[in-house]
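Just one chain follows, in the form predicted on its own, and it is written as structure tokens.
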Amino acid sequence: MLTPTEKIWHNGRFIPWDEAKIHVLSHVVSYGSSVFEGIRCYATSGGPAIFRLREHVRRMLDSAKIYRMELGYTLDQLADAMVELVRVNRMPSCYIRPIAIRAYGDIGVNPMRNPVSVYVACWEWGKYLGEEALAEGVDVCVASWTRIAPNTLPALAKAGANYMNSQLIKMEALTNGYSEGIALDQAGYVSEGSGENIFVVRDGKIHTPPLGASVLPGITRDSVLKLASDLGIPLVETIVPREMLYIADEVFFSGTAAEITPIRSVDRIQIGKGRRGPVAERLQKEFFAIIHGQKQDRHGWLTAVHAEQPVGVK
């Protein structure tokens, strides 16, 4: 259950949490017509700092453009609203959810006569797959559900309707005793988890599916690519056969919620030593050192909520 905070941003003003309501006949309810983001704000030595804020807002605007939604706000306006929301709610750290919906107006498949309403909420949230998972890893399965195919729903957009596919993958995994499912793409190659990108390590080299494999262009995925380059770890974006999961030295997820989470087994087949491997551990240590302000923010990933307070090491 969510722990409510005091305020939610709605179309340019702050409203009480309990007043953030929509009509049951809003277009989004029947047709899933929304675009959204999930953004982390971390506690640092300089106070709360939002991770890759502008990249997240840009992706949301891209998603809206793909779905022909006019949000009515610029990247700077939305980013400023999120910073102010964290400040108003006095959050030391939190999860931020901006969402734009097709609201109440007309009913029917055509969404274009419905107004677009934009909300931003934040709340306290811990580790998505559990604190222990960061070291011990999680057990996953290959889903029977295929990832959305090219030219059906746009995989590059983070949209509500797309996540019906993710829900099927997640529910199947949980029902069968796994923490998460991995979906294959239309061609039968590895795509991604229900809400995470995936990386496979073999002989010291990282392999990750390309954007053409129906994957969301994850912000944390991009961060892993940059950190691997920083650390001198070879990485290639390439198609990944299903069976490569079973013979990998390491497999791990990345995502805003999952951060960097190792996978210890796939379809009951142990991966490597059955826990976090050395490549995932190196990436985790570097990632968490940067986002918590213990190492220099060399890529400019952190936006301080309280601008007068510097983030990270001197």
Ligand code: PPE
Second form
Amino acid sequence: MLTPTEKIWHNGRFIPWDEAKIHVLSHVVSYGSSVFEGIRCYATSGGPAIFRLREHVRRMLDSAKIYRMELGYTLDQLADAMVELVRVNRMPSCYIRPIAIRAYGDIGVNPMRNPVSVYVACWEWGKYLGEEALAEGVDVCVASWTRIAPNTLPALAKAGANYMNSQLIKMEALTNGYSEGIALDQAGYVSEGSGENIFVVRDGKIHTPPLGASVLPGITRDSVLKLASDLGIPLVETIVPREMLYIADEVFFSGTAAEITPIRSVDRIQIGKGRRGPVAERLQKEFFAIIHGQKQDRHGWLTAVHAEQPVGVK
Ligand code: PPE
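Beyond the form predicted on its own, can we have the form predicted together with this ligand?
Shown next: the complete complex, the earlier chain at its head.
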């Protein structure tokens, strides 16, 4: 369960957690009109550091632009608000959730007459797919639900409404005894998990679906692309047929919440040796060493919450 923190940022000021409430007739409640982000802030020897803050804020601004939403704050203002929020709540590490909603005012589908309201909350969030998932891997299925298709809900936007599709995928998976579901795109090729991007390894080469396969342009996905390149592991963004999952040496998820989570079976078919494979392990090691400040932050991914302190080895 969610443990409240002290403050939530709302339209430029900090308010108590319990006061961050909206009216039931706010546009977002009926029509799903929100855009949001999920960002992790990690504990390092130099104090809390936010992972790829500017990239997340940029994606939120992109999501808002796609939906013609005026947030009224710049990238710098929103990024500063998030740093300040972690500081105000004195969190050593946390998950940060900025969310912009079409709020209360008018009724009906037309969103344009409703004010936009921006919130940022943070809280402590543990391992997304269970404590053992990172080391042992998870059991997943291919969903019977198709991922949101192009020309329906734009997948490059991280919008609240997209997550009705994710919920169908997730509920089906959990009901049938799996940890997560993988959705196929409209053409029947692998798209992504309900809240994660996906990677498939065969013969030492990583394959991941391209942005055209209705995937969220994941920030962790992008980090995996960069780390694979750094480590000299070949990686291609390409169409992935469903059956590629079954015959892969390794399959793994990436996401802010899921980080890098290996998959040990798909539809009860064992993947590789049925546990974390060497490619996922190498990527995890590199990823965690950087985010915890044990290795040089060579890509400039970390924003120190207490700017006066260095967040790791230089
Ligand atoms: N695809 C989807 C559909 C998705 O929701 C996420 C993040 C990703 C891919 C990975 O993107 P990124 O976090 O930028 O690497 N899912 C977020 C929401 C999880 C939730 O349950 O809420 C997350 O991981 O924070």
